[in-house]
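Next up: a single chain in structure tokens, the form predicted on its own.
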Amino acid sequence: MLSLPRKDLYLNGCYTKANSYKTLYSPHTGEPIGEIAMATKEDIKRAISYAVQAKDTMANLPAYRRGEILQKVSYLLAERKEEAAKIISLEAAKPITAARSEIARTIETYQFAADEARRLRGETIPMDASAMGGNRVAYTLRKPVGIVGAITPFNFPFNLVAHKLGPAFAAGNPVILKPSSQTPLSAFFIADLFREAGLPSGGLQIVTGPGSVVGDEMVLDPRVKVITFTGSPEVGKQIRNKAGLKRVILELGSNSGLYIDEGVELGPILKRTVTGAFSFMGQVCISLQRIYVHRSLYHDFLKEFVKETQTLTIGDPLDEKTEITSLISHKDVERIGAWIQEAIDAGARVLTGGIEGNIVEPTVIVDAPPKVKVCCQETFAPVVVIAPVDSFAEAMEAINDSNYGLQAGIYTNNMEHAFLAAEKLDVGGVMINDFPTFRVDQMPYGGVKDSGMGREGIQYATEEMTELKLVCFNRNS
């Protein structure tokens, strides 16, 4: 038998053996693909201590040097992009074409972070706008907040890590990263690139293990000043409750809704909506989960949507033709199977779909009561619910009838409806004439309600990871 590759803890710029290791399995084949270090509380305390030692070094890095390091990582990742894409496919079962797309985005994300490092700035304050401020000069500075604890999910193991590391390093903060237990290989790969790019020792620690050990210790330790987390609302709420006065950035779940208004030409949007619903098997925070169609278009849209869905290719993630492959775990397959059955028992109909092994075929559901789980919770699976509505107002009410509020979309030829949707939809982002799954990495990204707090997008996250300091000169003396 060939020995499995072993990944140790990454502490103070080098790899450190752990007391125990856990086997990592491929979600698609079920075969072992590596052995991953399991951190103890003592390990995470050591990681925090190393970050404390590196805090001043990171804070004193000049802006041009922070930019150089981030830009170098972007270049190095571009040189090894195919290797990185295959790592994603191996550990997350992401189709290789989608994995390449993620790497292309990650390269851009680090480029944006390099730019932000160079232009992070404050502003002058017009003190004489107040009668008491005469002959005073004031300005603001942005200073690094300190140690950042980052907790990332499996679904975008390179790019969502970049959305934590990029802003933190652009601001001059050290980071302790706890990657998803299913996708640690991507994190170790990027750590090697940062070491090669010249990141100071202790600037990045990677600590793998259960969230109940690693995550809790970071949240509770007062030396960690920011927690940035992407994951489920349940865990996000626990973090928020434990964090006290610690700064918390939460990017949580959604069940994104889309409205297709009367008069919209269906042909150009069919492939786009199918892509929004089923990309990476729906394991995307802004995956299109609920589609509301004006009744005048409903039957035509439904027929064509199902037809387009049935053309998607199911297969091995490393096959160039594959569009749909395994979910991240069999537990998630069982969960979504139970949710679909609950909808059927409540009167819903499944027009296409099915489950085989760890694969959930793209599933289209109609006639689902709005309070069944496939409607009101986040499926994180290739399942979409389609329903007719009789008016724009009804569609807005249906989309807003959710505990989530990350992104929503509307296709319309009516400019008044577009402006009203932008005003009325209770979400962090409204996509006009596009699906809610659209994201580019420089835009402000985040939600309301159970979808989280704070914003990602490099400029916005960098500001979240800094302290604003006022400097005021009195020229009267």
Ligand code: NAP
The other form holds:
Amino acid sequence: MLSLPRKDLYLNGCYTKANSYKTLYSPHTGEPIGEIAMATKEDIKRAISYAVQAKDTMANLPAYRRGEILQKVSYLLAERKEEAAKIISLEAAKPITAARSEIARTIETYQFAADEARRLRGETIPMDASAMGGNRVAYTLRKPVGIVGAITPFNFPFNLVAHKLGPAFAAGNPVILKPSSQTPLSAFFIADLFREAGLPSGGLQIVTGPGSVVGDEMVLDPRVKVITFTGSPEVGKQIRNKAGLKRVILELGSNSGLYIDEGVELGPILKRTVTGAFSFMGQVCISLQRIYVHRSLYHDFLKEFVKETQTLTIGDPLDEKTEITSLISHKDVERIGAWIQEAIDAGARVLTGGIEGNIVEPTVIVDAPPKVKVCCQETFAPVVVIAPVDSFAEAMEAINDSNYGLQAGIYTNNMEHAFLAAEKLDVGGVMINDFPTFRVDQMPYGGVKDSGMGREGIQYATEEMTELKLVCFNRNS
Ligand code: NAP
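Given the form predicted on its own, corresponding form predicted together with this ligand:
The complete assembly is shown below, putting the previous chain first.
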């Protein structure tokens, strides 16, 4: 019998044995795929100590060298992209074509981080704009903030890790990474690439184990200066409450909405909206969950949307044709099953869908009251709710009627509606004539309300991982 790959803790540039290991299972087949180290509180303390030791070395790396390391990782990942995509498919059950897209984005994300390392800069301050500031020269510097604690979710195990490591290293900080317990293999893979690219020992530690143990210890230790967290609002709130004065960046969930305005041609947007709702089975933070359609288009849109949904191919994540496969866990299948039932009990109708084992078929729901969970909470499953509206104003109100505010979208031919939507939608990003699921990795990205605080997108996250320092020369003395 073949032995499972065993992944130790990654500390100070070396793999280090742990006291215990836990078996990692494929979400699709249920077969074991690895043995993963379980860090203890002492291991986390040790990881933080190594990061403390590496702090000056990281801070003293010149910009060209930080850029070189990040660029090399981008090149190395490009060379091994198929291997990396297969890891995502294996541990996250992401359809292989979607996994390849994630790797293509990750290659770009590290490239953007390399660029940012080279151009990170302060500015000169016009001191003589104040009557008391004459004959002074002042400028700002961006200094690395110190040790960064990064906690990441399962759904984009390469690219969301890159959104932590890229900016942290661009700014010259050491990182302690706690990846999702379901997707640690991607994290170890990238650690190997950073080692090969010449990242100093102690620049990166990977500690695996339950979030409640590993995450807590990182959040509570005063030596960690920033916690950058991507995950669910529930965990994000716990972290915020425990972090005290520590800087915290929270990238949380959403139930993103889209409005299709009167007069929009449906043909060109159908495939796009179906993709927005069901790509990676809706397990995307900006997945399209609520579609509001002008009543004049509602019935046509519904008919065509359901037809298009039913063409999606269900299968094994490693099969080239697969678009829909198992959800991340059986617990999530049960949760979403109960939420759909709650909607049906409240009068909603399911136009297409069904559950088979760990696979939730793409599900389209209509007539759902706004207060049922499939509308007002984050489904994080292939479930979309469609409703008619009578006006632009009603659509804006419906989209904003949410505890979340990550991104929203509008398809319209009406310029005034486009400008008003940009103004009125209470979200971090408004997509005009696109779905809310659109993201490229250099743009500022993050939410309002329960969707979080702080912004990612390499330039913005890099700034969040620096301290702004003022230097002022007095030429009067
Ligand atoms: P999750 O359950 O919140 O887990 C995220 C990470 O937090 C995991 O590494 C988890 O570790 C860790 N964690 C769990 N409990 C913790 C605690 N008490 N203290 C510190 N860390 C803890 O989220 P998920 O299910 O992996 O991901 C789905 C969520 O992420 C969705 O809500 C989605 O919208 C959100 N998301 C947001 C963005 C964005 O950019 N806004 C992007 C992607 C995903 P374990 O794995 O060990 O539990």
